[in-house]
Amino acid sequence: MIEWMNWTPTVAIFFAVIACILLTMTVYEVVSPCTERKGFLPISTTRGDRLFIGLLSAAYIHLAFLAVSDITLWVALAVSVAWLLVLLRWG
């Protein structure tokens, strides 16, 4: 059925990391339900949201990375993931 796909181990870790990412987002939410609230992003959002926009900042900024530096994939990987942080505590 998915044969077609590349399941490297990295794909493979890529997206566990991803569903455990959601499932942690889920029980939390579950624990302590979220209110909207604004930080330094133009609109209200709540956890969901920012982990969202998150998500899809890292998948800009990986592209960054290929498309303008030789810089191995690795220090996108860490940007992604600050940026993140302070995307979930301040945005």
Partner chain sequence: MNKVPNNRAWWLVLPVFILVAFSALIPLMTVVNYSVQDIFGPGNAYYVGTEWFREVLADERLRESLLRQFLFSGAVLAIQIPLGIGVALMMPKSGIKASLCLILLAIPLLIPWNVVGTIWQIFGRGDIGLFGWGLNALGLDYNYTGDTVDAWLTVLLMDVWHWTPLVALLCYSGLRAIPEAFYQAAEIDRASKWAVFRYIQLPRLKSVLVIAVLLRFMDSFMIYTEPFVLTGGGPGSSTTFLSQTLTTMAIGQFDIGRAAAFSLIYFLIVLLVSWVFFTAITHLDKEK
The other form holds:
Amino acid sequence: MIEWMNWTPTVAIFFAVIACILLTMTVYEVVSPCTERKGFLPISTTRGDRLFIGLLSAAYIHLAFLAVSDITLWVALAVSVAWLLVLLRWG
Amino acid sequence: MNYSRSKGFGMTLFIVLLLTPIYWLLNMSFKTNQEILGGLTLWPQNFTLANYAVIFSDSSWYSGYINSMIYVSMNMTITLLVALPAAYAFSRYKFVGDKHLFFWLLSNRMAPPAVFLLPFFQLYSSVGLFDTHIAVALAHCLFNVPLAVWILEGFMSGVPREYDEMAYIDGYSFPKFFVKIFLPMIRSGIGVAAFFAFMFSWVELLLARTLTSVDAQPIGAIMTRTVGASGIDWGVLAAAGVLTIIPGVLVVWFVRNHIAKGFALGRV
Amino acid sequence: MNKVPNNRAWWLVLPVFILVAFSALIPLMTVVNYSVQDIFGPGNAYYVGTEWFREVLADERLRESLLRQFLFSGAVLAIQIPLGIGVALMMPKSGIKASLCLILLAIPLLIPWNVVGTIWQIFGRGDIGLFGWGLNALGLDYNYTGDTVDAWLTVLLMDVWHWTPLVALLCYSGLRAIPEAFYQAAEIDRASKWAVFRYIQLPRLKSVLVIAVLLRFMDSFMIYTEPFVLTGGGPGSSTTFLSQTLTTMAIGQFDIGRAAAFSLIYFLIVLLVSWVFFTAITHLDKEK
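What about the form predicted together with the partner chain, after the form predicted alone?
Let us now look at the entire complex, which starts with that chain.
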């Protein structure tokens, strides 16, 4: 039934991690709802907005690394995570 | 020169330019192939309905129209049934992740169908729906449902909350209030949403063609067969094209006053 | 409108969520799976990591088609938005004439996309089409199947023909929402036509224009059927846009891994642009 999806462990882990992040954020949101605020980003954002911006820019960071260098993607991942945390805290 | 007259002139010119290609198609559909290829004539010299006769007498031709109609109406029904409650929720309540869910829905309207082509084919094959009308209807929901939710949400936000509260005080249950009071108030919104579901499902071909082979083949896919051994049968092709325009023109009449608001996703 | 916090509203959204998730998430996950593997057949796939992404990002052909796509979308916006505003300004304000204009304008929007291609395929031909024949009769050497520039202009003209009415309809509904009192005030001030447009009409059009730009950008960015029918992507690959490159790769050459990696990049571009516009629209809504 799902052989055609050609699951590989890496992709499975990737989606599991995304799902976990979303779940955590949802629970966090239910426990303590957040309000919009203005950080260093030019628009006022909620926690979820910042997460989305972080994830989207993480995707672009990875692509940029692939496009211009041969450095291992773990570096890109580290940069993305750091950026995501900065964004969530001060964005 | 009088200003409003020049406006009228500009408008007329634009409409004429807009309709010329369509007139040319119509013109060709009434010509014989000899006349089409023989030289340029501005209107049919030997008026003929033979091209239309080909389409209406051959079941492999007209079944294409029937197939398209079937999946379009299935799509409209499904779209409205699921989009109405969702649009109500978006217009009335704040809930966890509402904004992001909304954006995620919208991003599906923006996603190029080409991206999903292959997985779609395999997904619907694996659940045994390949070459059925419902497969195309479900696939078209991908962009029609988000659009319908967006349009309906715009219309529903125009209805003040007080109506909802009054109905509860009067002892209406939620389903009864929704069907008896709320839906009639956003009648035009529903019409517009249905129109857009019709329109985008009717004009789309890439997914419809990929998900069907014989039994549910849309008219757009059948039209490619006018390319025969002896070249393209221009007359029949033109006639088939004209027939695909007619349903749209009939439907647009009913929503003519709301169409612009619909295109603005209920946001004017 | 002030909304009531209520998480049970999720139940109302659930059907939409399930339906769209079925058609969107499963294929998306599949595409991600494909993009990291080399697939020879069912059950015969090798994990290749980010190989495809590297290749796609370095692929000259894809870069060209991406560039061509941006050029096309840019040209579409540059022509259709001003033209659409112009048409909307010329439209009659009310009455039977206005209804008639609305219906006639809407007709191109309701034609199946392959038929749009067919119409222009016929209309542009030098032997049987009025447009091509007319240009040739004027002494212009026009041939959209052979000449790159002609093919480009024809595809562009077709898109302008097809979609300018959408921009016009949107702007028209935006203009109708301006209260008559604004115009009267302008008349008392003896404001010029330009001043009326610049300071009364244009600001009011802002929100519909954002939507028009969004829709036009998105739809031109995924254009497939019309140029496919009209030119087949030719001559050469001069009118091969992103969707067509992608479809040829996935279905024509069965190069699934590369097509999947390309799809994801394509999708990320679309996601970024639609997010920017969506944010702009919601912020405009808030200002109201």
